[in-house]
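To begin, one chain is listed below as structure tokens, in the form predicted alone.
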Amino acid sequence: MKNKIIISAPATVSNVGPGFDIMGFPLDVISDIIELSRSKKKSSGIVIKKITGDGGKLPYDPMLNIASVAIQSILDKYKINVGLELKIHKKIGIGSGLGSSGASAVAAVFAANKLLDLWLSKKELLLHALAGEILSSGSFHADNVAPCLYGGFVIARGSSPIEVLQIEYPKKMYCSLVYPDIEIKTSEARKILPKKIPLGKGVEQAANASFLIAGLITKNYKIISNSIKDVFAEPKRAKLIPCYDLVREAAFKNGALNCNISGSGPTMFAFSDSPQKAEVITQAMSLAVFDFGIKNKSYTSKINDKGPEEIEDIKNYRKVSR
């Protein structure tokens, strides 16, 4: 029996164009970590005990966090009475459009099946992750949770039963991204968007999502490029981005097949067709962010096949930013 375990759990894009709420993959270059060991004193309920790399913006309050909210949520659903300890390490930044809240979340109820022995599938674990996801968004959306959860390319049902797909997608796809330095919270993004769509622009979003799907089952990068397109979300978050014309025009003129916002942003991400391309376009996007006179951070990755994983040192853990 071990009396501590250390998780990490990937960033994540999601919505991924015209995939509202359904649509997202995880990342191979950022994770947040999670740390949970069993109390050495006999108390019952979680006990954070360490948060870094958040600025002071999360709360101890287990009531109040998202890890810990979702961690509590198993122990309540079994009935468990233990004692934990929670130390919490955010890589992904909060409101980065990277899936902060939902990374910890899949973390933590990762964490609290490895190390109480519970033996839930990643579906049960799917709605203790959400738990935690909720009090963070105020809204019940899995395109975060279950990418990170699941690994590989995702699309999620969220009516009930939630319902998760992987689907196939080239291997040799790459993506670029850029976080610029400002913070959107999802919350406030979700408040901006149309409460109705007119019929031809649902229309036009379902067969945008479909064509997309389809371009990355049958790895068409033709059909890929020309899908990714959002036409009820994405032109009202775009609002939020000062830097945002400026960096899809940089992807564009490096060869991207397409550039959207990463769920609410102010990430920016763009897909390509191989590594040498992908490295290209990440520094003109990063360029086209600073000659704003924005700071950013930006990435290139491949889409992460293994979501959550169990690691020894966090000293040595290597997901870093340039």
Given for the second form:
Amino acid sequence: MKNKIIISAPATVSNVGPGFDIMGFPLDVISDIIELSRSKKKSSGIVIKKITGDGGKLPYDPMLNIASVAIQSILDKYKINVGLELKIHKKIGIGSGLGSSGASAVAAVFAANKLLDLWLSKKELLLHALAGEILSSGSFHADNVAPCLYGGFVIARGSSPIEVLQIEYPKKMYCSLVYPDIEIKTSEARKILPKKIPLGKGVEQAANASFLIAGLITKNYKIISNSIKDVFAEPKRAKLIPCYDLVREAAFKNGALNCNISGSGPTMFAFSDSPQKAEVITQAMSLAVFDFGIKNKSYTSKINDKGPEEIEDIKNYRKVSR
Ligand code: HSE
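Pass me the form predicted in complex with L-homoserine as well; I've looked at the form predicted alone already.
Next comes the full complex, and the chain you just saw is listed first.
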């Protein structure tokens, strides 16, 4: 029986253009880390012992913290009476559009499953992680949590019935990302979305989403590039990112296949067909944001096929970032 486990869970790009609330993929360059231990005292319930990297933003109250709420959802369902201690190390920016809350929720349920030897399926873990995620965004969507948990390029239906599918994609496809130093709360970025979509826009989005999936599976970069466009959320949310147009211009000028908002932003991402091109695009996107006068972080990443991982030691765990 283990007394302690350390789990990392990756940042994710969600929506991916036309896949609003249904598509996403994890990155292999940034992850949140959770340390979960059995309490030494004879107590029950979850105690949050430490949170790092959050700038003091996250609550220590286990009823309000996404990670502990997700674990509690498992404990409640299986009537498990155990004392647990949780340490949360945030590496993914809060309000970055990179699935920060989803990654903490996934790392937490993955850790609880392993530490307590529960052998729950990914489908079941997904539901408990969503119980945490819903606390942060105020809505039920699985496009961060599902790709974070399953790995690979994922389509996820969040309800009736919940379904997750990993689809093929070109393995040489790289992702460039820039994270401007602006915080956007998903709950706020959802409030500005239209409540109704005109039929024509619905058809356009459905066509784009269908072609994007077909383009990924058939590894056809032209189809991917032509269809990775969101007509639901991105036109509204672009206004929340003052450097939006300049980042897109920089990406396209350097050969990107697309340039879209990641999740609810402000991070923007662009695909390309080689690591060299991706590096150039990353630098150009970052420079565009600096030139606009906004500090930023930038990353070049492949799609992460693994999802959460058990790690030995936090100190030796290094991920790339500029
Ligand atoms: N699909 C979600 C949204 C992702 O765009 O609001 C953010 O968590």
